[in-house]
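One chain comes next, on its own, written as structure tokens: the form predicted on its own.
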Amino acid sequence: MEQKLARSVSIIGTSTLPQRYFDDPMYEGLSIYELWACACHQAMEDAGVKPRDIDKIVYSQMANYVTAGNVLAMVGTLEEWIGLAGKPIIHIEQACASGYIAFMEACNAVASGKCDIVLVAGIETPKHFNSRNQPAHMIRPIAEYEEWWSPGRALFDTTYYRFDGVSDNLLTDEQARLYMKNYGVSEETIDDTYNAMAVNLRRNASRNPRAAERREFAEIAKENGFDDVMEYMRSEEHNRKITRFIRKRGSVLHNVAAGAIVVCSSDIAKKFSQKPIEVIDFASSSNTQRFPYCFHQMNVDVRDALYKDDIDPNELDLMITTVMTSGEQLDSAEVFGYLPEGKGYQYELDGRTCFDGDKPINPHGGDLSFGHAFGASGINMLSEAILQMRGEAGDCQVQKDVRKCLVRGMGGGHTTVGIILETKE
């Protein structure tokens, strides 16, 4: 594939911090900002660059007003912590698409010729908050935050925006309705498909030390008296439905995470990395929630904008996609042509989308088991793609060379993105 950017851009470094909950003992005494600095240092070391080599930083965080306790992100101080004081920095907030948009902004800065090397880095802790007038490391569980919905109302205009904490689930429920309508698949088959998907993703995550949840559902089922894991997954007692089609195990898993990636001009990439990954192209689309099947339509719009001329989805070796709920993975895999239209559900039921299957999707565990940290999630999804393309994903490494990869993401803005990456060697 030929790069579609005005100037070729390559990825030369990434962080590999694990997805964790902030009450994990390894994070005791840390603030989220220190975690962000750790990710930045790790990515710069991986890229073989020094802080003086970085021309610009793109910072990604969605809910710093809620979870960090500040209206403004402390970007100036953060720059000092990573040795980049005085360098230009821009803060991207576009809900859970923030990390993807930040990455695209970094690529654009290099492609335009304005910068040679850019660091993109994000942080989020969706399940904790920082009390007013307390040091940043003294965080508390979000369940203790009595005014959670008050800032929520400040963040979301409910006149024009349907976000109320559950509408994402309801909207992705529409993907199941559309699938049944288009392909005549029964509601029972949709339920089994979504349950199989959750089992597959947890199996992937069980082999990934960076994943937030690693215990396989088969083991949990046996512990609860079920020899058949699918019977356990169908159980209302252990895996209740939270909408008509979505069950609890099929909904996004929130956790704390930081991530960072270094991109640079391709003509100097080899100077820093022996395994640079080229950014072939990217596209995005935003849509209103007032119309039915808006999430599906955003996938269609991004596909049409991204797939041009020499881009053949049959050549993709891997797909990594946001999975806020189960329907999103199936819909996006078929819309982008990674799985055959109307037949993708069978691939999930047969386990062919697992890390060792012939059509791997989210071999790291996806948002259902790997974890999802709002504004940092896009960066970490890209990082997992980078590790797979380098052959450095450990026990969840897919069973073939990953030369071409599609990373597709979505955020509650609502914005959908598609990014195509390729290794040339």
The other form holds:
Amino acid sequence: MEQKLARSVSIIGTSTLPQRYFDDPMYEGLSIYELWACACHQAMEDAGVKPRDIDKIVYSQMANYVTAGNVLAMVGTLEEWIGLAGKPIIHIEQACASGYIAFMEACNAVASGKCDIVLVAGIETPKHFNSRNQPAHMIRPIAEYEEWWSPGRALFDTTYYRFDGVSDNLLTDEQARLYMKNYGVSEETIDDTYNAMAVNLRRNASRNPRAAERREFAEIAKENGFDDVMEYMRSEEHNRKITRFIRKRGSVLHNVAAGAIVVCSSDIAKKFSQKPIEVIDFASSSNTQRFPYCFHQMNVDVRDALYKDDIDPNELDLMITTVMTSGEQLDSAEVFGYLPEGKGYQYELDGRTCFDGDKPINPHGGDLSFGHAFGASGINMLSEAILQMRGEAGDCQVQKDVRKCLVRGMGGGHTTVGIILETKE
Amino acid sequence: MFKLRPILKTYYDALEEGKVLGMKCQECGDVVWRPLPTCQKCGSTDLEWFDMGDEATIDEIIFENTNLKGDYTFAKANQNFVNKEPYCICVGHFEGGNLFHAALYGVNEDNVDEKISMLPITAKVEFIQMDGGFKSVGFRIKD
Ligand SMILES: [Zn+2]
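Having displayed the form predicted on its own, please output the structure of the form predicted in complex with its partner chain.
Every chain and every other molecule in the complex is listed next, the one we just looked at coming first.
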């Protein structure tokens, strides 16, 4: 595929900091600043560049005001932690799409010719915060935050636009209703599909040391007296429904994470990386109110903007997609033509979307098991795509060469992004 | 390889023990306070903890006229400081270290002109108790 940017852009470095919770022994006594510094230096070391080589930083974080001591713009501090004080930096906040949008902006900075090497990095701690005037390592559970705060409801004006109660989960429920309506699939089959998806993603995550949850559901089911993992997944006691269609295990896991990627102009990429990855094109769409099925509609918008000329979804070796709740993965895979329309559910039921299947989706484990850290998540997902494309994903490496990869992300129920990457060597 | 280790916690824990820590670059020798895990001069991540000692040189005293109604640096008593004694702002440096801004005690309307005329002068580290249950670092001019 041919690059659609005015100046070709390549990825030359990524971080590999795992998804964890702050109570993990590895993260004891740390704050988001140490994680930020670690991810940024990992990416710079991986790219073989020094802080002085970086021309610009694009940083993504969604909930800094809430979680980082009521700080609105941490940009100067963040630069100092990574030795980049004095360089230009921009902060992107577009909910959980922030990381993807930041990546696109980093690519744009290179494509414009203004910058040669750009660091895109994100940080987020969804489950903890430090209060105003307290050092960042003095973290407390987010439930103790003074004002009632629920990320799902902080994303919209719920008085005028979207009434309070239409949560993200309810919106993803619409994808199930749409699917049943369009393809005559029963509610039981949807439930089985979503459960199979959770099992598949956990199987992937169990092989990925960077994932937050790594115990297979088959093992957990056995422990609870279930020989059949699907019986366990259907049980209200162990996997309750949180909406009509979505069960607990079919909903996003929140954890602290930082991530970073280095992009540069393709003509100098070979100087730094043996396996540079080319950024072919990207597109995004935002939409809050086009009910019903606004998640579905954003997928359609992004697909139409992205798929032109020589881009054929049948050539994709891998799809990585946000999966806040189960319906999102199925809808996205079909809309973007990665799985056949109306038949994608069968691929999930048959395990063909696993890392070792013929149509792998989210071999890293997806947001349901890999984990999800709001504004950093897009960068973490891109990093997993990079590792797969380089053949460096470890035990969750897909069983074929990943030359062409679609990374599709969504944030806040209002922004969807599609990014196409390719290795030319 | 960047070493993932607590920076903030180590710093604040040391303050509780009456010690001010900075970091020293093992490659170029640059010392940074407050501590940062990346050398601000050469970009190295090979930095080690460094005891900054208990006094610093004050290079500038920023002492505004009490008639100014703006961002007052005279008689400022931060709402989060347990001790409400007035302080002003200074620019200073530890020996061999970078310039910093900090709270400075011991300057008042009666002695400010004299103290400014004596710059640079040395000042002792003053541990400021914060109401959030931790300490911050300020300085106090010797009489
Ligand atoms: Zn140095």
